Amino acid sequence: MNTKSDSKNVLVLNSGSSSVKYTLFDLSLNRIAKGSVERIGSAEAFIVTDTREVCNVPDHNTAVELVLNKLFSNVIKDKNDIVAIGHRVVHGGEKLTLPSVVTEEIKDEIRKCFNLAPLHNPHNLSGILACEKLLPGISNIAVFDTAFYQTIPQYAYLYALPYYLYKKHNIRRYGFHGISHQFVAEKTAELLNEPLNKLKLITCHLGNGCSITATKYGAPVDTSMGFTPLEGLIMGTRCGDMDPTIVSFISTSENMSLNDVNKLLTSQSGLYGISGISNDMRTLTEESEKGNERAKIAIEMFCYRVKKYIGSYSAALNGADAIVFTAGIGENSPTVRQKCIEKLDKIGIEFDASLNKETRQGLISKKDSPVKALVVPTNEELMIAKQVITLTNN
């Protein structure tokens, strides 16, 4: 950019295990800039803006510093043009149920959830700490993936374990991808030209991580992920639902520690574990078309699990108004969408194969289908920015 913005802005950061993704919005929610720092801690680290530049990025503090240097060099004048910084935080537990200005107490609560989301919360906090150091005086606001699910009733979020374990350790269903599901639900209502508080929706966030949420009149009533992001659908490397005694069986029969079994279930299972070749649905689709049987069964298992959840959530809602697909697979794989919803005419979905192949956003069912099916691209960063602006205005 040749001209720096004179507007006040909100910076949104999504700090992952080896990346920091950023988006800058003005207060009217126009996107000003976006990019990412990838492969943090490796010799191949790089930053992507309008171009890709290899650089030395040993840690998240350096990554955030790189992001700020790029913004101050090309996009905004100085730190005073940033009103607030919004951070995606995956797990907020039972206490952190609203977007929150980060305080020492908030940081302590985020730390308490490290063991519940070990692949996410520590890195989310690293991004916050880096911003506190590099941009002192600018408010950091945490937006929690779990916060959207506070309306789920107790009969849906409790597990059938001794009740004292819930009271003592807060073992319950929390749900994840809430920021995405909330954005998609609101956008679906807009596309259908119906108020959200009149709609019953089943939103399917299908990416490397996958979850399905049933939302009734704007409030979630159930979701597929549980105590951790391991439960529910088959995912890229996560197993999803299974008989819990398999854990002890694997530990004994394979002479593995519980920690090693947990790693197996989270990073060596799912599409990758079944196929033996990849966790990427694009690769599996190509290999399936070439006759790879393990790739084919991985896709069939994935779609069958999604279809079962759609059916069960349709029952939980006493009928849905729309089924919505989003995220990397949901937005980009017509094959997966078709396998997930074809032959569901008995619950009111009249699938349109031609629309499914062509549509990037909008209907993939027939226009007069009693239950609509749609593709809606997600935008978690925009949802975070909206919540940050609402909080700062208040």
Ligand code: AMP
The other form holds:
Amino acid sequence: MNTKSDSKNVLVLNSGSSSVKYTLFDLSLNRIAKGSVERIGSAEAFIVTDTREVCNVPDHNTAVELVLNKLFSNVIKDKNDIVAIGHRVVHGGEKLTLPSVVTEEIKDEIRKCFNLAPLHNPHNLSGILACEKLLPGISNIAVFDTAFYQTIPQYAYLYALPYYLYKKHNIRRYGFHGISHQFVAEKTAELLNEPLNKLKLITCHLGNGCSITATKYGAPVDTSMGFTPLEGLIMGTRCGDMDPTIVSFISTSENMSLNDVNKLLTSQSGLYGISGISNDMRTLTEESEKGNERAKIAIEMFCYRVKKYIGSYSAALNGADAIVFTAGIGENSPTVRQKCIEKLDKIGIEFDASLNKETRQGLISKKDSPVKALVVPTNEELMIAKQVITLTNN
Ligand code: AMP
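Output the form predicted together with this ligand next; the form predicted on its own has already been displayed.
In what comes next, the whole complex appears, and the chain from above leads the way.
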């Protein structure tokens, strides 16, 4: 069946370490197609569109080629119907603070941030390089996860290290998941029927990576991820906040290089490290219900850390208007949401357990709670497409 559209489109790509996710939008931001190539580089690689097909996908270039073949055979008539391709890029450093048409200089800046986001930036750039090769002449636009945080004040983004280290190496808090927090903040304002520039929000992005952001009148004032996406909340395999001395202590006592300790903190820690079972909240919830003590403590620690940040950001904002949950865990786990915000009535959150069980989008606090709590599904791809269209219109 030929379902090719006559419309002009924006393609959004999110290239991760072993996957390339894509979404095609028309210029009115209607979603035309969506899918992913997963397990790139493994013998079990596959592409998901309406169906799932096993494929040979040795690298990101092949993954993007597969995506384009699918789109051109099913959805897009001509390459010139793609107005631009938007790419999620995790770390833009101090220089890349706005969505940018990709040039050689922009690619160099993305490369300079490789060591700050080694799990993300190299793969984000691979997606861009593949598009340049496969669709010459079509604009690639990089949208940065760090860009949303430009308004965070210096007292919140500096670390208490010798100041020259900030000047010399740009060691500071950058913040991540900005595309998601921005989308969710805007959507929350819409759901509460209040202008964003009148709201103080605490948005909790709880997925495999987790972060929490305080936004005052539309501008972020603090966020939990820092110089890299390792700081802050407990995540699937990342440790989040801890005493920095532990790094050299582990290095000495376990006879590990600093590089290996970094890997341990990034990919062997968090929910996975504590439970020893899984980084997946679904598995941990099931195991905890069966009585597994380590799964139980992992969930307790995860939720307690979120609760502490909600408290500190409530203070930073002098009271929030709403606490918002998003991403895989935030959108799908009533159990986690309940543990994060029940018994916070003294700071104004009147939790509603039955709304929390049912709601897919909207309130999970009592209607007249002084501080509202909500679930808001994130849509990073839509936010990227919006920013690409704004840039190309300009
Ligand atoms: P994300 O990175 O946003 O895709 O989120 C991934 C995380 O969401 C994983 O830890 C999943 O276990 C978790 N998740 C997805 N669905 C559920 C669910 N129904 N209950 C609990 N956790 C879930």
